[in-house]
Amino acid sequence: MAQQLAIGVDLGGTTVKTGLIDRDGKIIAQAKLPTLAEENPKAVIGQIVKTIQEVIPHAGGKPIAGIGIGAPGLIQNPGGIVKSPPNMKNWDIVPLANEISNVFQMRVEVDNDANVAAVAEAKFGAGKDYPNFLFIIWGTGVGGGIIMNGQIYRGLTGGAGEVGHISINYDGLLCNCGTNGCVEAYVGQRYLSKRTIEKLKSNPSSKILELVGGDVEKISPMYISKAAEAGDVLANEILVEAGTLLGVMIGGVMNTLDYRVTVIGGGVSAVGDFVYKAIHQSVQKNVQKPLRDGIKIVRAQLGNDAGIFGAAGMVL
């Protein structure tokens, strides 16, 4: 029997990345184009179609199981309807799955980009050995996905896994979502950098300032992590605190789902091992005693290709 293939589309606000993937997680071909998000849905769909058309010939006649698409915003399933994705102009409600299946006459699945990244790690990455795990994207914000019995759990309307908006302090910092104390408001990249800038006012000798050449606008978790690994006390404190707060939220989810494993990806997840240790210790502290055995905090493996892998994984 011929090796079955699938097409994965990573629809970002800036770039559309598409790959032809086999069941072993090998990328056979890739294509990339600007999203044209500042124009309209028709223009964006046109770019998606072009990238798919570019990779299809590389299948060499082998069967293609279908097309998976990871998209920002709220996705209504069944139907693959993308509703008002952030950073895409003139886009209200678009039945994206239908638009693409009408062109290619094959199965099309669409899901939220966080869910898609969770599927990627479940099928091809750090979660392959774990049928049940919580996936977290720790980047500009905090997103997530729930893998249950090897499949993504979407909830009633597709909104399951929004763990960044679990409050860890009902009277705490105001999050962009309008709720007080969301974990995202403490550990998301934007907030983390902002709080670091504030703390540097009373710590002007911190190595963080040296690494960014005195330009506080350049401060990011990468520089904070580098400073911490070079022995900077403030940087260490900031990241250990972030890991501890993230662990409070994860502990709550572990209690709710009776899970043991969390896979963490996203831009901020590249921080040093000492942060993962802080997360692990915090989770251990915040779960019920009978659930503490086997708690694992694992780094995601697929990086920038997670969107392509996960999208393809939805139809393989």
The other form holds:
Protein chains: 2
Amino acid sequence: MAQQLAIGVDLGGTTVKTGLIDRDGKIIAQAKLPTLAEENPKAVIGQIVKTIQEVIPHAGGKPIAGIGIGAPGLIQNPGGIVKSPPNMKNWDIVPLANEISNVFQMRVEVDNDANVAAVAEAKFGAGKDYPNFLFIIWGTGVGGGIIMNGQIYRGLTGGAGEVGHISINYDGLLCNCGTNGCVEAYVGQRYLSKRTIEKLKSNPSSKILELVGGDVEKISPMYISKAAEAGDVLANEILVEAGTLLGVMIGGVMNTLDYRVTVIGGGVSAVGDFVYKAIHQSVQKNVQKPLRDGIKIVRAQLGNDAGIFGAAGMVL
Amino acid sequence: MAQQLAIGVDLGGTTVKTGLIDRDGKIIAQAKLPTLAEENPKAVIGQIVKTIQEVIPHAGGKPIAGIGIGAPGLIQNPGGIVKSPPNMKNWDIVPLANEISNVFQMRVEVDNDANVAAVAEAKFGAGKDYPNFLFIIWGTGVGGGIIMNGQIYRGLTGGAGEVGHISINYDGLLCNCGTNGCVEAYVGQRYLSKRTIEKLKSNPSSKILELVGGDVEKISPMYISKAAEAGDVLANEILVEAGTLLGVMIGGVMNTLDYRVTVIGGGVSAVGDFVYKAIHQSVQKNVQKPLRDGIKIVRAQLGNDAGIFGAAGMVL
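Requested next: the structure of the form predicted in complex with a further copy of the same chain (the form predicted alone having been shown above).
So here's everything in the complex, that chain up top.
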């Protein structure tokens, strides 16, 4: 069993990336094909199957534990059914796990991007030492996944860990989802950038403007972070506030689950350490007293290959 | 195994109540003694042991699955260690599960009041049909417990489900715990009553005052509920707002766990159905869209014996 391998499939809107990996997270073989998302589910499944067929011979006789697939859209589990993934044509409801296990006679697990990324960090990344943590994808929106006893916790219908739509202010900003005060409506990348553009009108000398060459369309949390680290007060304020608000939500989840550790991935997670410090302080303030020791806010470690690693990790 | 019995111990500050119950929740024998909380742990343990010895002979040869104990204070699990329970003298840290299992050579589980009440509802009460739900004790404060796959989910240190200190407003009322906007600081019984007294100053004709005979010290959520049901507008507003705010917190927990069902117990849970309706509407507004179907807000069913039932339920 120690030599067992697993196949991880990262199903993206443009490319299917598939890897054969071992328990230590070493990629033994990789295959890549266009997704053919503009055709239909049958075409997409065909591409997935081809990439898997390409990596299997590299196993060299070692047992393969199964196939994990990270997919966009809403995934119904148990069952591994993929519902209406964005950017995939003619795709309504597809029992993807069944389709693939019928071909390969192996255990197949399918989950959404956020859960797969959480598993990747749990098995091979920043969460390796923590059997229980909250994983957050901090990007355009705010998503996440819950690792419980080393496994993904999916909830009743696969929606667990979607923490972006937790309200941190019952009377707050109206989110697209119809709720007031969702944390995503405060700290999601789009909101952050928009709010920064607004504030720059009265702060035209901010380093943020300098860094984007005056083009406000280019503003992103990364530029704001760089400006803050170069001493820009406004930039610092914006990201410390964002971290503080994210920490309010994280604190609520820590209270609920009696957890201590949060791993943060996604595009915005590359911001400077001062933001992590702000998150940490806020979480500490927002949990019940017995939980205030041992709080950890950790940066995700896996980049582009997180999809393959996490997908494989689901069956390891 | 179908005939298996269990012993449940409800350790209160004044009385130890112990019951021998069967799988259907029928009490076969009961014993009661003063806790002797004003003496020391040895005295208290002695009383617990005596009540257990009193009920055991009534088993009539049927196997006893174990002993469950509901205790006040912070309980460390695994281990069943009871730390500094309020109102118990000279009690610092006591490995209560060990102390009792040494005497009876049985499996012993110890948990806090809120978790035990949650188990009681799960096994014998309003949660019987739901393997996964959030239990809330709505009383002076707001506490709770999480039932996951029919069992209590304790988290890393036994603190899971303590949802009263989840913030529903990052900029809100300062709670005793040091956090801004804890839901407890909005809807806990004491806060509700205090706020009502304040509002009555400009509403002297409210039915609430009539019901308490003009004595504002007597004001409680039950009187407010009665006034609302008799058509008092202010009373209705106060409790609908409280339900709505409680629903914001519940929505956040439903989002985190992908749950649908909440069972509400505690002193305030006896308020009228209109409050449950307000909670329901608020939860529905505060969860992500795929979770909006099937939301259930249910009144707890077990009263005074919940402690015994839940304690026994932990080992059944």
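Numbering follows the first chain given and starts at 1. What we label the rigid core is the largest C-alpha set whose atoms superpose within 1.5 Å from one form to the other. Not measured: the values here are computed from a predicted model.
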**OP:** Looking at the change between the two forms, work out which of 263, 224, 113, 165 is at the hinge joining the two rigid parts.
**Re:** 113
Original post:
Roughly speaking in whole degrees, what is the angle the smaller rigid part turns by between the two forms?
Top reply: 11
Subject >> Rigid core fit between the two forms: Cα deviation of residue 61 in angstrom >> reply: 4.0
